[in-house]
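We begin with a single chain expressed as structure tokens, specifically the form predicted on its own.
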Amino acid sequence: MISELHNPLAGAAAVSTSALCKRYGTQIALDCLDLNVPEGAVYILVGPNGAGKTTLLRTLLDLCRADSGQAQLFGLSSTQDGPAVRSQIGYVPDSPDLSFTDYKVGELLRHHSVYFPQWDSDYAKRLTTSLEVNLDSRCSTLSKGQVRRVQLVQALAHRPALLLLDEPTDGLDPLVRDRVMGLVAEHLDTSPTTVLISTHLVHEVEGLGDHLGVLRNGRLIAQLERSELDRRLLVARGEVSDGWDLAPPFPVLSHTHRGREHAWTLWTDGQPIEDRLAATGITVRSVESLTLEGATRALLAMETSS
């Protein structure tokens, strides 16, 4: 089954990469890792913490360097091609942290301006209003959710074609999370972009992902349109007869019980599993998709041998 959860994501891609490996000493970070974001997608990159999400980010934007393999961004180079493809990105890090931090946020913010020709110094200015960013504030003062709403409005102010998102909502209090995915919602209404998150807050990004990518000690286990993923990863729940013990004709990534009543999370085919699953002695109550999160839960839970 693993093979099938790499769907390789018709469409022209904005970001690509083929066989990236990265190694930190004998710590595997990247383990030939085959990304594929398609122009103007949303993608939810999702995985524990030393996953890799972090330095397949900063790969991308030739923060670090691959150890081997290539990654593309929008046909360049991310090491040939720097400064192109970094022209054309918005990028939040992982860490709260600022250059120039003896400067005042509007000093930070007009000097970030000048690297990008695009900056859209109106929409700047809405932004710092929406997350009440004081521009007057020395960038040393500010706390770690303060220099997080600075970074998104460097991120977003110049309508980038490629938003690179290291969880976005890092240090910020739940108000301000949701204010926060509220802009970025409105962004892509307004502005056309290719997105790619980084998060282990799935809950968050429920609403905006259309693809979703699992990674695990470096590994793309899981690459998937959510078209795919809702219509393929099921639950079904229902009761069995005493002495039942066949299995239902799908993957199982998971099983629980109680009595009789069971609930399984399948892999299927797409088609209708109801009767199929009658077929082998369960009497169906329900057949659901799965939330973005709780499909994350089940992959990364999911055996590698399955």
Contents of the next structure:
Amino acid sequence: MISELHNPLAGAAAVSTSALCKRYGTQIALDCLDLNVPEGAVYILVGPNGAGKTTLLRTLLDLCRADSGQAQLFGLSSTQDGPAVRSQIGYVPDSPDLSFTDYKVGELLRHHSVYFPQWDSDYAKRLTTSLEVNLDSRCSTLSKGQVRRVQLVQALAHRPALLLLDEPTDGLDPLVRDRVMGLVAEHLDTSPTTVLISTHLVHEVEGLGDHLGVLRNGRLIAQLERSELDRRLLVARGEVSDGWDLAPPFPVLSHTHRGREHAWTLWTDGQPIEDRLAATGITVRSVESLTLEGATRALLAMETSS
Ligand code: ATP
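Let me have the form predicted in complex with adenosine-5'-triphosphate (ATP) next, following on from the form predicted on its own.
Let's see the whole complex now, leading with the same chain.
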């Protein structure tokens, strides 16, 4: 494991956990997790199925209790200050379920708004219009995608200090997915908010995310600012001569080649690398940063010592 894949994230923490552990029977869902989401960050949380993303978000809301360790949100304890913490959070859960299924959507939103003194009715109206939410529909009759839209209105309309979005576009058709991500981007422009988004669709948050956390088997194998990723995680392409048997002077996350043309995904020290690659006999063609999606794939594919 490359230890530098955890950098101390700057700024006051909106969310921090220390040695957070959660098991379901013998299954470890969270394994001594130290998460740090700076205030104002748009933190993208990725990981394979079963990595612990939903468990983490539910634990922050105290919907699920950790076996040990701490979680703090804006300096408050997730367990001891639960109601105060939850009043500052807008949450889109992973499951497309609405409580109070006998309610009409309009009634559900009115009921929900009572718990949030900052509820902005005009904004809620704009969101329902934009997401084509029918306030007269009975909640029990909604499709998965329609439930998702209602959950988004519930999460955004009180302009929370923290958004916890668990696969927010899951179940939505492609056009609505674009509209939802547009609404989230617009929301961030007008409301100072910290965001923690769990997603498998990293390309959707390419332009939004400024921090990346990669979770595997309940552990964060990487937690970095986007700028650090852009500077240090690089793809170098180049040509080598027959019989070349050296290696780039950096940890190699992946390597492919066709004939003499090679591509290496490298974890570098952030300094220019062209000359150092050339010194190992590589004729360098290009050196580029990865997209957030590319970085996610490279980090997820990385072997770890665990
Ligand atoms: P996905 O990307 O598939 O949504 P995830 O990263 O959100 O996955 P979690 O849902 O947090 O993963 O699950 C983490 C681990 O905990 C998995 O091994 C899962 O099987 C287990 N788990 C989660 N909830 C429960 C539960 N209620 N009972 C038993 N095991 C559970």
